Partner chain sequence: MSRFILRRLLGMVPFMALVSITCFGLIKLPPGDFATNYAASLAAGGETVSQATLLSMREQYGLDRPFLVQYWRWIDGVAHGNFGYSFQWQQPVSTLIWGRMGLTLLLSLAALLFTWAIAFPIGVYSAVHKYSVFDYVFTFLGMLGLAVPGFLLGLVLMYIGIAYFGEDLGGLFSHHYLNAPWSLGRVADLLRHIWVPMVILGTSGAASLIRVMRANLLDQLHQPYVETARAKGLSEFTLLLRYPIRIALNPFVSTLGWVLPNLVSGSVIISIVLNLQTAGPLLLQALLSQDQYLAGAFLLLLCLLTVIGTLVSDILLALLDPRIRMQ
Amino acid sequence: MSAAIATRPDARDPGAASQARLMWRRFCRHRLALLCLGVTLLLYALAAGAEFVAPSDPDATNARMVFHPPQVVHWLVSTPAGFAWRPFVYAEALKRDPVTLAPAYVVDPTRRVALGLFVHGTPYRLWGLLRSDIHLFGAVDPGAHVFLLGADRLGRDMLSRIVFGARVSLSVGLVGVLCSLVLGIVLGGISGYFGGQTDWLIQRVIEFILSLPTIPVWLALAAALPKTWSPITTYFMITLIISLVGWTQLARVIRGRFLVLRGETYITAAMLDGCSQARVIFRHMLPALTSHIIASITLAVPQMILAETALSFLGLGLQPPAISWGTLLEEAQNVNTLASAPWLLLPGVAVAIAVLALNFLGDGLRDAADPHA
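Model, the form predicted alone [one chain]:
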């Protein structure tokens, strides 16, 4: 028994751990990055289950609830036996000032709207497959209205629209980064590995793209999209536009590292051993760039999110009825409207949280993947 224990690799011995386990140990020491990993996973989980998480239909309008302010959740209810834990909000009625005729919502303390978990509400199809009417939270009475983050100019629930907007804005970042990653690794790797005329041609293309101002190019390409296209087609084209401009920096870095790695002893040994070019590139050269590739992916996702948000905010990206954080912020352009309904800027808070979380996550992953950090 003692011999078996002596020969077993010690899980606490760094020499016995795999590279992935070592990366995870280093990453866990980065507390802020670990927290941001949880925030990022939570955001993507909310986006994936938007139909279940959103308390109401994001497109449901209500002319009597226009610019309804956010409602405060109360947690304790006074009962004859004492206090009970029953979350609720007070109903609010729209009234007009008798002098200025300005509309205002007045709290009615006699009317309470009870809140609960896993309540019945608007029917939906989760991912277009599963039929259900169960929502994570909402009003216990299906006919009651609750606006925890307020309502917009058409009386639509802002919380539900922000949750649904996360699906588009966050997925644009992932799809766009995937396209940029593939283009950057393939073209940068070919340029640095083969050199010669191939390297010259790819570098001239990269320099031409980098010489173009990014924002005007985005605006020009987005403005060229036909307005008659469906939201889904526009979504994929916006993603393609963003990724076609964002792959150049990664390609130049990959090319430079490949030029250095070609002269390394273990690369020469792999070539002399008869390894194919694909094996040399993907098995021996790319793993040496793991830390930079991981950092580039996580730091590029927020750039993609900001690009989509900026284009949609300017009216050149996704257009209603598509819901994204950019299209929601587009409604906050009017200063007069924003003065009376500042909660329309809440999608910008969601953008800031997602961008900061992904940036700090990228820093932690970069440090964890770099053996010299």
Given for the second form:
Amino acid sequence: MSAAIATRPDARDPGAASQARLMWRRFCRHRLALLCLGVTLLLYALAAGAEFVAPSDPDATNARMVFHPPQVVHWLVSTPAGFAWRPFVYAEALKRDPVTLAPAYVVDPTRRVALGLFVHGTPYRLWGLLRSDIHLFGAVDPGAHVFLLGADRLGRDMLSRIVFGARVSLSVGLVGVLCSLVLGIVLGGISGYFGGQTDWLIQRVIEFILSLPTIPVWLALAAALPKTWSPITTYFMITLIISLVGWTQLARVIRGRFLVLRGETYITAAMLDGCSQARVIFRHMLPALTSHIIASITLAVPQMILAETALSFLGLGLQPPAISWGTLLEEAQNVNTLASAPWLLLPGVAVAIAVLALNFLGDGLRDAADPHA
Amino acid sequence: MSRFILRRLLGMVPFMALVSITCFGLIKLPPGDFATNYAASLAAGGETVSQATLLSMREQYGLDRPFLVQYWRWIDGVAHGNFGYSFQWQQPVSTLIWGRMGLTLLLSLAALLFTWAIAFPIGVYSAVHKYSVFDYVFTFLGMLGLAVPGFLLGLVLMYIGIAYFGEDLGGLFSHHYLNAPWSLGRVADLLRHIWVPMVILGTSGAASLIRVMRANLLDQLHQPYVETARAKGLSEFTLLLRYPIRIALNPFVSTLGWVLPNLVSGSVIISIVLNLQTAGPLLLQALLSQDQYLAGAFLLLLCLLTVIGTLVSDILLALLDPRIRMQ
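Would you mind giving the form predicted in complex with the partner chain, to go alongside the form predicted alone above?
All chains and molecules follow, beginning with the one already shown.
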């Protein structure tokens, strides 16, 4: 028995594991959430390195490549020595149907565009700092065109546009959540900690905001933004508008937790020990809330992404030279265009993947943070 | 019970006053007013307007008065059924809105029924057959329904309609009935068209309601009273229907308070995509051209709709659960 006491507490012994380690262990049991964590991290990495990942310049127009359909990648090439691993796409040219004169892209089996990894292409400055022209993948010949996900009405590469759009769309979620979090913690915390009339007032404000129909109010607020503002200002205003509604949910969660925590004996003990209110809140209560807050903000991010997409889609959010998944989808609004170029809907697939991954991740985090919830 | 309803109704009065001020504030928010917008749109067409005309326009519509005066004029009119004048349509607002609001309400209610109709059986099935294949399938579909924004679903359906069936799924009426007076034929035509927006709108609401229903029923299924009933020899089906489901049904009513606002709110954007003759497209247009009385009327009525939804849900909940009305 004394030997058991003498040995250092084993790192795997649950009694000795920190709260964070316990949470991580519970989270790892959630396979789907773990997978979604990977997907989410990958998406954010792609967005961060958009210049490097995108095969071409998202703003480069090409009048001869208008509505170019997506190309299929062929992986193997037959050589005299057998099959070789050499990915390529067949070039396609715009031809007119001799009878109907309708334009159509025809595959030219004689012209192959070789693809490669880490190829030289359009020069760029990564984050405005690193000068380079290396792209993750693309046509080996810098002059050739590849449209893996098709082209839009100005002949711009959809894949590159989606990758660049991810930068705005995914970051709107993060910035918006940050704004909501500050509002939510401050107001929800005050409401839950002090209770009484303050609580009553804040709760009525939250109820009021929650009872307004979100989308019409967003539309009205977004319509009030002057069109002459710079894209950056518009971006932050849109984010702010979205988080104006988002903070209420967070504030409710935080208030509820504060109310529960206030009754805990260790909080009473801290108060009796003469801790200042700030110390009780920041040293004793907030750490107990961290896991819940992380889980709730993960679940709030996809809501923000959806909101930005919807607003930009309606033409009230970011304005076209700025690229986001919403502004890309705005181009897909016309059904007749859509019928001839269905790949314009692909940014929507990106939205669905991002939102799905974040939702599952948030669910997993919530379960890990509180197995009894 | 009547005291409870009376108290709730009285509570609504200051609430609605606040809502109306917010709505009016929202539509007054953009810089400039209708007169400047009017001048800008004329200038874009190569015409010019004299300052005097603009001034008289501002005077005529009271655009130069202080905010509270304008608000008071507006709300006083609204109380008398006069929603003001639409600058853009050159018509009184009240002739424009009622038909569209009616269709919005109809669409929202249809979507609500659809939501319930799917969420109830699927939620019960998922709870009773927990972790079965279909439970996973429904959970996944539900998550997908939450992740895909409604307008995207609308676009996909429109695309499928055009590409594979050669049919435009947008609109609430076919061309023939668009401006026709109400008749049995027009109602039938409406029913033929309304299912597309109804399904799109209902999907995301159903997804979350299924999860709530499943979780609630799971909590009830292993309670001692269920065991007792089973021990007494009640058949599984009767047992399920008679006890646990009745308790698990509470969220259907309590969530009405936020499901209805979501539906009304969602219907705005979906109507714009599908080009429906509901409030959405007209509201967007009015907001963009700062047609303030039209936009204000729509905003106010949409808010009113959600407030009434919340009220109805509270009253229903109080009817179901005596603890709430005793508070």
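Basically, rigid core = biggest C-alpha set you can superpose within 1.5 Å across the two forms. Numbering follows the first chain given and starts at 1. A quick note: this is a predicted structure, and the numbers were derived from the prediction, not measured.
ask   = Honestly, after the rigid core fit, is residue 290 moving at least 2 Å at Cα between the two forms?
value = Yes; that C-alpha moves by at least 2 Å between the two forms.
task = Inspect the rigid-core superposition and answer whether the C-alpha of residue 261 shifts by 2 angstroms or more between the two forms.
result = Yes, because once the rigid core is superposed, the C-alpha of residue 261 moves 2 Å or more between the two forms.
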